[in-house]
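To begin, one chain is listed below as structure tokens, in the form predicted alone.
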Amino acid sequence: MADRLAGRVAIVTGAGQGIGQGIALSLAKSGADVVVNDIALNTAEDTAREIAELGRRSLVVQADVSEATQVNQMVERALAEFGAIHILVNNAGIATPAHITDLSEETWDRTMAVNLRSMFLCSKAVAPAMMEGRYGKIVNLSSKSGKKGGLWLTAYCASKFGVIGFTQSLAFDLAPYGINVNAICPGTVFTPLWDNVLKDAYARKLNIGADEVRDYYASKIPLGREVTLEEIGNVVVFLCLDESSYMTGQAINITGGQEMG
């Protein structure tokens, strides 16, 4: 898919590490220039350096995408720098596993803000430019947890189920303008979020050692292993190519068979 996206400009939220970084690099490898957003400036700059090594342009924008003013400023900067926005990948997300009796209102609200409100704000901000150009690709990050509930994941699952409903409705709104809106639903992927937050929480809820968690989750996957960042990036790239122009409103599983619905 080398250079298949040459001349395209993409915004990727939460692109400083993990899935977002993998997607940003996959888009750059396919020829796109990338607006690299993250709430952490240093990680966004790391991603931008890797994009530069691939010979593509980038723009680093430190912003909390759950805040409307910061989102609007990000989009204005992107348009000023590149003149257009062809692709938006709404990736920014957080997860804080907790039993319902331990889940605070603050954690619930923050999860909804980062995982769902950010997609509304970013999509609303880029829509006018895409509508004017009568072209656009929006890819929203849901999860296998957006298809099926999970233990200690009430806030996270609620937000990711919401992403799918938002994706379907937005696809209707923007279809008359030639804009495709789809979601992807990755399965188990071992990222810094996993190592820094999820691993220990999952060990507690499963009552196993932290060093056993990866093997436990991999054993539940029919293909016998976790998904890679490259495999997630490849699906996103496909959804941004003209070959996927008849696909919209879909929620595509990338789960190794763990979720098939």
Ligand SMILES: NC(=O)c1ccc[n+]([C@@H]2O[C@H](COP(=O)([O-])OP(=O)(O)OC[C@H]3O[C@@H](n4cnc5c(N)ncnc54)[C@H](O)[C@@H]3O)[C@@H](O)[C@H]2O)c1
Given for the second form:
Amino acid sequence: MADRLAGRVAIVTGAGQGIGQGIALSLAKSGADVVVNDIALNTAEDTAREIAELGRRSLVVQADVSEATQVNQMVERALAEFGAIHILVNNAGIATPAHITDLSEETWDRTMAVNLRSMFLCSKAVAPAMMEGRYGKIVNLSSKSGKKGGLWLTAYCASKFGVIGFTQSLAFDLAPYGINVNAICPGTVFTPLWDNVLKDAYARKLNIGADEVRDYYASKIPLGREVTLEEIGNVVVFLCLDESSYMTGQAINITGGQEMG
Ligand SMILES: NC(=O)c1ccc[n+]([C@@H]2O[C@H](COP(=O)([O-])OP(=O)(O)OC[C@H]3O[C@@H](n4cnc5c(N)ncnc54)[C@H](O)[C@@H]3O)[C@@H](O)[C@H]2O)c1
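Swap state to the form predicted in complex with the ligand from the form predicted alone:
What follows is the entire complex, opening with the chain shown before.
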């Protein structure tokens, strides 16, 4: 899919590491220039360096995408630098697993703000430019946890189910302007989120060793292995190409068969 997205400008939120970084690199490999957002500056700069090595332009914007002022400034900078925004990937997200009796109001609110309000703010901020150009592709990160609940995941699943409702409704709002809005629902990916947060929490909730968690999750996947960042990037690139022009409001599983509904 080399160069199929040449001339397109993408914003990817939370692109400093993990899935967001993988998506940013997949888009760049396909020819897009990329606005690399993250709350953490140093990792965003790492991603930008890799994009430069691919021969594409990038703009690093450190911003907390749950904050309206920072989001609006990010979009203004992107438009000043590139003149248009064709693609928005709402990827930034957090997970803090906890039993309902241990889940604080602060964790609930922060989860909703980073995983859901950020999508509202970023989509609202880019919509006028996309509507004016009568072209746009918005891809929102839900999860297999956006289709099925899970132990210790009340806040995370509520936010990811919310992403799907948001995606469907935004697809209605923007369809008259030629803008496609879809969600992707990846299964388990062993990103820094896993290593830093989920592995230990899941070991506690499953009452197994931390070194057993990865095999435990892989054993539940029909294809028998985790998804790669490249496999997620491939689906996102497809959703940004003309080949997927009749798809909007969808929530696409990338779960190796673990989630089929
Ligand atoms: N890892 C998985 O198994 C998995 C599965 C399905 C869906 N997801 C979703 O994919 C997305 C990325 O997950 P990941 O595993 O790559 O996580 P990660 O923690 O490895 O990376 C997330 C990135 O987002 C950034 N970020 C966090 N809060 C931010 C904010 N307020 N503003 C801007 N940037 C912020 C972080 O600094 C980090 O670089 C999330 O939405 C997550 O819910 C992950």
